[in-house]
Amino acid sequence: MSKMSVHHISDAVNLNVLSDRRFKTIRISVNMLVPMENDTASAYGILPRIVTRATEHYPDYTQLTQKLADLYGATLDCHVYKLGGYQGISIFVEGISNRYAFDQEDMVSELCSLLFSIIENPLKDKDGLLIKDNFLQEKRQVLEVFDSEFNDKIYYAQKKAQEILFDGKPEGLNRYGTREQVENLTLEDVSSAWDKLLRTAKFEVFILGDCKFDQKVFNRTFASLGQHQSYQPEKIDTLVIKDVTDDMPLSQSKLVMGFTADAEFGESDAFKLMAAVYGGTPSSKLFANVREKMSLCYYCSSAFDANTNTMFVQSGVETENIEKARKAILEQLEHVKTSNITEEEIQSAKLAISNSYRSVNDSLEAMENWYLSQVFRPSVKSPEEAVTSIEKIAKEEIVSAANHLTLNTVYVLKGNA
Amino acid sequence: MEKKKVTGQYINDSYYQIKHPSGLEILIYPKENSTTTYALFGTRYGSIDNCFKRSDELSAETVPEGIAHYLEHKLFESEEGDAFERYAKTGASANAFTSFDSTCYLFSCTDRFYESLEILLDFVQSPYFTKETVAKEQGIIGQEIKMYDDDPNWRVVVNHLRALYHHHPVKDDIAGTVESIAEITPEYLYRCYHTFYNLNNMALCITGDVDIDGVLDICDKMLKKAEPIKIERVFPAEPQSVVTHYVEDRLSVAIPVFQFGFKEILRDQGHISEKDLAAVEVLLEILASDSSPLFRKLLDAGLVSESSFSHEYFEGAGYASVFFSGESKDPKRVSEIIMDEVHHLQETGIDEKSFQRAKKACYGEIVSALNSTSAISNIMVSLAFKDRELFAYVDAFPNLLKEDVEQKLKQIFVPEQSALSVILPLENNEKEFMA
């Protein structure tokens, strides 16, 4: 097994390197992390869209993609998302590795020099903004972005009951904050919004795969940017559970259940256990009894989210069972809560969370992600590590972990089609 | 038992190809150190096999749509339960999918990879219907259906099928309908299991850090062996033509979702192989991948999005398209682009830079993905139900040359053989929900 080894270039930098000739491919990326807030989101969920469409040396879209063709078919694209109540930006590059080009180009150089130029010197007009076409460009394929996810119904309601459960905190707004915001988005904000991000992110830089690297480089390109960056999940208090229903044109309903978890932040095993059993594996109780038995729901499956301390239920029902599956759900988890565990089940969801979590080994991005997922936290732990912890885990916690979960939002999407 | 050792050119790589006595096709894919194992049983039966002649029979056999589908759901339950509690305690993740042209079932495992075989091996070959546990399926896949009914992505995908197809039952919903499923019973579904999950019509892929004689005294233990017959897939007669150009449909969506594609010539039930695919890949990159003159057209009219814009060459027995898809404000407009460009890259031919460039971006690709043992088990059944070979279609790119591309060029695109699917918003545009 492969170790990742952490060298912290700075308080805000950390360099994280997996050099592993497992691998056909290699994977660079940096990801800019920085707290969600409204006034901010917006413009750094587009920037990156617009720093990788076009480089210094490759000023033209086309120019820059012909030029990663020729480097077989390699990748410069970019990624944002949510840590908790954290805006994560991401910029990456990845390709094959040395050994399979056919003249063994060095990959490595041609791919950290791309990436390198756009941290260090992005392309600009003479007025020292970023691009105008650039910029609009994105601005109209992240609108689409939104409308893509509300084609995505199952995505859609997800992130509804998240909105609803978080009630205006960071946690819950879009990783691109909202449309009317990004709507107002103009060249001259997002131009100034670069150089804020490189100056008050947290840096977390991962060089893995089938590449070695050279040290020097990364310290002269990453050692003055950034800022340490701190989080926690705030707790949050269920005074009244709130029920929503969106009525809409659909053949099946999607009903998801938000729960709070009263949980001490990076100390969550025994949550993520307790989900597993409750409703993560085709043996725990949601599959097993609401879709298999009583034939209620095509999908219902729980997961636990340890850097927001939440819980989600999400099913697909016919519009006629929504309150028999919302009874169904709330029922398992009393089975949960009372102790009505079998040792096989439990068994199983070991050996479930076992086997997901050495898998990350194969594979770079689920490597990074992994990582990723823990920078917050006190302590980080390799897939290896956590699976010895959640073995550990005895019924008791199980059984504790869910009667320390409060119900807090009820969505609907109910199908009227 | 012979096992066959095959290495490619370009990738250093080795896998076994194994002939077991008892009919079945074995191919073992070592990856040293790989943490995970991957397994792959599959069958040549998809959804376009509901017309079917035995070489032990004297006439052919017509039935209900879905079975394929439906069999893949029945096949995990047994007498003694159901073989996702027998994963359960291996730790082994499972799971299994119906295509046009096959039924895979596959898992993914960490640890005690040879027990999770055993249950694989044990119960794809241990087919148990009864009245009461058919009928109890067709709820759950009745909501299946309606869960894809508003899928977006989906319809926009059968709708066009039914554009490009008269007859070929590629048109089809793999999953059948409501009405269709509700004629399916337990004889059918012996019928058809008996048929079609013959050794000899199937195969089984492993990929990771195995020991191949281990893998294959487990086959030795577990397989039974098959009756040599061979099954004739009977299509009705289709024509070359397409049905419509056009078809659209409503659904809950913000933005247009299309599909739009060429219905290809097909001669004589002719073999695509390894370096046709080949050909039809390296060309699709040259005209519609993010560094092609197409892509930047489209983008810069404001036309496709970087993330959605995607082509495909869809193939099996009898049907052969090339789709591009994604979201669209105006999807008549990317059709009628896409068009012109065919056209004008017909005229002018491919330039060498381009050719050169979209060989080594597929070849890229295609190293890319043999990182993963998934990708590796999935790609190299699919290759082989199509009588392929992986480290051919490989070593294909490299060694391809203009005039295969061109000759596709000719033969696919032709414009009387295209068709647009569109799903278009709902006409009362829900405007309060978008946020």
Second form
Amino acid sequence: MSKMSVHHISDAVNLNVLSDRRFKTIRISVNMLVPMENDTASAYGILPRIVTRATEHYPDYTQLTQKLADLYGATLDCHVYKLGGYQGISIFVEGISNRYAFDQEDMVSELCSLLFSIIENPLKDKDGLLIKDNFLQEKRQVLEVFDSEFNDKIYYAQKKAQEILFDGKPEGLNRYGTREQVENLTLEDVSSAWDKLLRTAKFEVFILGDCKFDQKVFNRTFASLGQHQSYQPEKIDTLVIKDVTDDMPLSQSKLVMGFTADAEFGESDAFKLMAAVYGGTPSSKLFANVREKMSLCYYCSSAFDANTNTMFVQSGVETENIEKARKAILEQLEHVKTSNITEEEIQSAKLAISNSYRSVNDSLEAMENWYLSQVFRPSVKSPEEAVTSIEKIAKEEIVSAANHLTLNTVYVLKGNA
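Given the form predicted together with the partner chain above, I would also like to look at the protein as it appears in the form predicted alone.
Chain alone follows, minus partners and molecules.
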């Protein structure tokens, strides 16, 4: 399997390249990472939706769509995400590789040209502002995202628990800011935010798949953009457990428990394996006992986030079983802390994680997400290296990781239907 190579265009811009002839397609993406801040989250969050609607070269959606069709049905899309305390704005194109083009077109150059036209020349009006109609349409769609997130109670409860645990820190903010902030956005706000984003973001550019490229093209576009960024999560107060309950007319209550980990970056593998043994697989403590044997939860699982050094346990429970489930979840963690875990549980967890890591190489998007998630780590592992690392972890390390967890937040979305 090919390994990602990194070319430093500047202190603020990395070009990440993985050439693999197994794929018939190419993926080129521009990821802009900025500190998650309450004042800028909403404007930055809406921007990629606006700038990918039209450019100076393709001044309306019809012309842009026709260009994608001419490129053998290429795809242009964007998304907004969080990476620790950072907000990520991604714009990407995907298309077929050169060897499958009928007339031997240079598809890498064509796709780069389209993507760069968005970065350099998004469509603006005579006053230098982004197009008002595009802004209003995308503003409405972002507000609909808030509605959908609220209606998805599993997602809502998880995000609420994160907000409580991080208590005003960047890691707890919504990727789009708040609904009120989006409603109050003006065209002037987002137009000036685009220029600021290009000046201040850390750029992670990816080119993946069956492709050859000319780095000079990327140098010309990105060498003068961005600003160097580094990230270290802030310490979280662990002296007091935050216990919050909200009532809603639901048939099923949600119980989310957040734990902080006393870990440094680069020490996350043992915590990931511990979380899998505890609640990450069908053979885990939480699934086999709390869900199956005790029948206290409709679902119950745990996951560790290495970029924030936190672990969250999510569960759906009957309202009358909330306290029983809470007690049982903590009891199962105590079993892990006291080394009451079997070799079969450990091997099942290792196998599940290893299979998940190996599957990363089956998708260009998955490979990009894999390496992007390690941007702020002191060292970067390939999926194969991560598999080797997981397989070497001993039972004692799993137990030690569990004993470095501290319960910080208990959030209950209590159904009263």
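Note that the structure is predicted; figures quoted are calculated from it, not measured. Positions refer to the first chain, counted from 1. Heads up, when I say rigid core I mean the largest set of C-alphas that superpose within 1.5 Å between the two forms.
- Once both forms are fitted on their core, a CA shift of 2 Å or more is seen for residue 96 between these two forms.
- Shown in the overlay between these two forms, fitted on the rigid core, is a CA shift at residue 105 of 2 Å or greater.
- With the core held fixed, the Cα of residue 79 is displaced between these two forms by less than 2 Å.
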